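Read the single chain below, which is given as structure tokens and is the form predicted alone.
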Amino acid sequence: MSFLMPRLSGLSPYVPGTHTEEEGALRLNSNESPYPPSPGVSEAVAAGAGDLNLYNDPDCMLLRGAIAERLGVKPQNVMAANGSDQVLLLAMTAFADAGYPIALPDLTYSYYDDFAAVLGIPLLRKPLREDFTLDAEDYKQPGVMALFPNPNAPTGLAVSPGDIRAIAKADEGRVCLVDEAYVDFGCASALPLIAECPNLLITRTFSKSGSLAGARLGYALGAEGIIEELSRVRSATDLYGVSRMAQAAGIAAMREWPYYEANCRRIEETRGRTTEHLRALGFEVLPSLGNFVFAKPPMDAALLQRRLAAESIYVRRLSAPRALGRLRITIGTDADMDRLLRAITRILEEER
């Protein structure tokens, strides 16, 4: 007997990358940062532990102020949330419904599908071009919310600020939602556009460049009006959703952001070196601007994934039809990627 509403009977939950706490495992399947949080984060979390008997600030004012100061906006342009996934869910709840569909790429972050299914929102899938780039013209449809990551995941390819501006301006009566989870790894942000595009909403996360995947902390950026509307929905559904510890961690991370910027540049350098080596091994690798690469190996992708997993090296193979022959590989430290490349080189030789 099922108690689910009929519209949810076919719901398929999001399947994350293989999660393991195995000692020595190389988790290149979850797009986590290979670098730990800055020292001040641990100190701030420890200092706040004594106040866990008290409710956290529901408006996250200190955190919003710290984010706003770093980004050069006002606190009223920021809304904090329990991960950027919560921002996405709240935005879809607030700005789309059964009669107000969402246009999104046919190959992208699959959690969007689950949120839409739960909320009963129809999706209009827009095929990426043959080279996996996004065609801005596909998202200028009146009465439809545009939603896409920038850079896209799993491709790592970016949409230009000019194209984002054109999409947002095409219908200023509907929301253009840009997911900037990976923007800090070399992609141009749409943030400067919020001053002229009141319908532009940006989501970001501390999980990738901020080394805080376990803290579950994200935020939204936009004009004051759209942030106020989104905040009303958040307050009505999850008032205390950003824990006291997550707020403390985020504030400390903002204050020590040069540490994280340096880590991002290290990841970019490692990404470039890894891309060169994979191409030399016969892989087809897209020019990524994320903390991962999307690569087509010169052998069966599923077999390579299994062979690597047998050596406790985990990479991601997605189920979308256009992704089946490719692997998404998170960029770790130089030592991590050297281990991966050595394993791949040996496996390719053995499979010849």
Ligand code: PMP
Given for the second form:
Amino acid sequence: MSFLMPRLSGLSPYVPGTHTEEEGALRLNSNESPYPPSPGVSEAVAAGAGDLNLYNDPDCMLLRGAIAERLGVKPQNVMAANGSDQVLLLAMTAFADAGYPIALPDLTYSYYDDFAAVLGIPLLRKPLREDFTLDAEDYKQPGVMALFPNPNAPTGLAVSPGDIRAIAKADEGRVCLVDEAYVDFGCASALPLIAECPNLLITRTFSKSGSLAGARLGYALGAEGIIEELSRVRSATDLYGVSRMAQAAGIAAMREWPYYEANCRRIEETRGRTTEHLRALGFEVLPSLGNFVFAKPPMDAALLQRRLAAESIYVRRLSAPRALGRLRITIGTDADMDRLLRAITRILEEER
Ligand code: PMP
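For the form predicted together with this ligand instead of the form predicted alone, what are the coordinates?
The next block holds the full complex; its first chain is the one shown before.
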């Protein structure tokens, strides 16, 4: 017997992820940062704990001010929420519905599908080209929301600001939603376009470059009008929004941003080395701009994933048909990647 409403019958059964708290495990499957938050974050969270009897600021004024200051926009261009997943869900709730479909790549962040299933929004899947690049023409259809991460996940490939501008301009009456979860690892942001594209909405997260995945903190960027509309939907569904602790953590992280900036550059360097090393081992690796690489091993990908898991090294294999023969591997520290590459080298020799 099912109690689910018929509109939710398309929801796929919940599959537990490979989240592990195992001692010594190498978690290269969730695109987390290998670097801890900066010292000011722990201090701010500890200092804020004494005020937990009081409600938090639902409008996140200090946090939005800190984000706006770093990015050179106004607080009215920023809305904060519990992870960019919540921002994405709110944006899809606000700007699409059963009669207002969403165009998205056939290979992309799979959680969009769950949001669309919950909200009853039809999805128009646009196949990426053979080389996994995105064709901007597919997203210019009037009356259809455009949605894609930039850089895309799991491919790590980027869409140019010129293409994003053209997509947004193709129909200014509908929203162009660009998920910049991984933008800080070397990709050009669409942020300068919000001044000329009132329908452009960007989502960002503190979970990757900001080393705060466990705090659940994300934000939207856009023109004042679209942010105000999105904020109305947020406060109607989640009155207080971002917790006091997460706001404190985010404000401190913004103040200490040079630390995170330096970590991003280290991750880019490690990504370069890892890409070269994997290629030398016979992998096909896309040139990623994220904190992960999407790589096709010279052996069965599922077997390699299992063999690595047996050594407590966790990498991700996605279920989309075009992703089955590949692994998405998060970039950790240099030492993390050395451990991975040593294990892969040995497994490839044993499986030869
Ligand atoms: N967008 C993309 C493309 C992602 O990979 C992720 C992380 N899984 C998110 C958004 C959501 O991140 P968070 O909710 O932690 O901000």
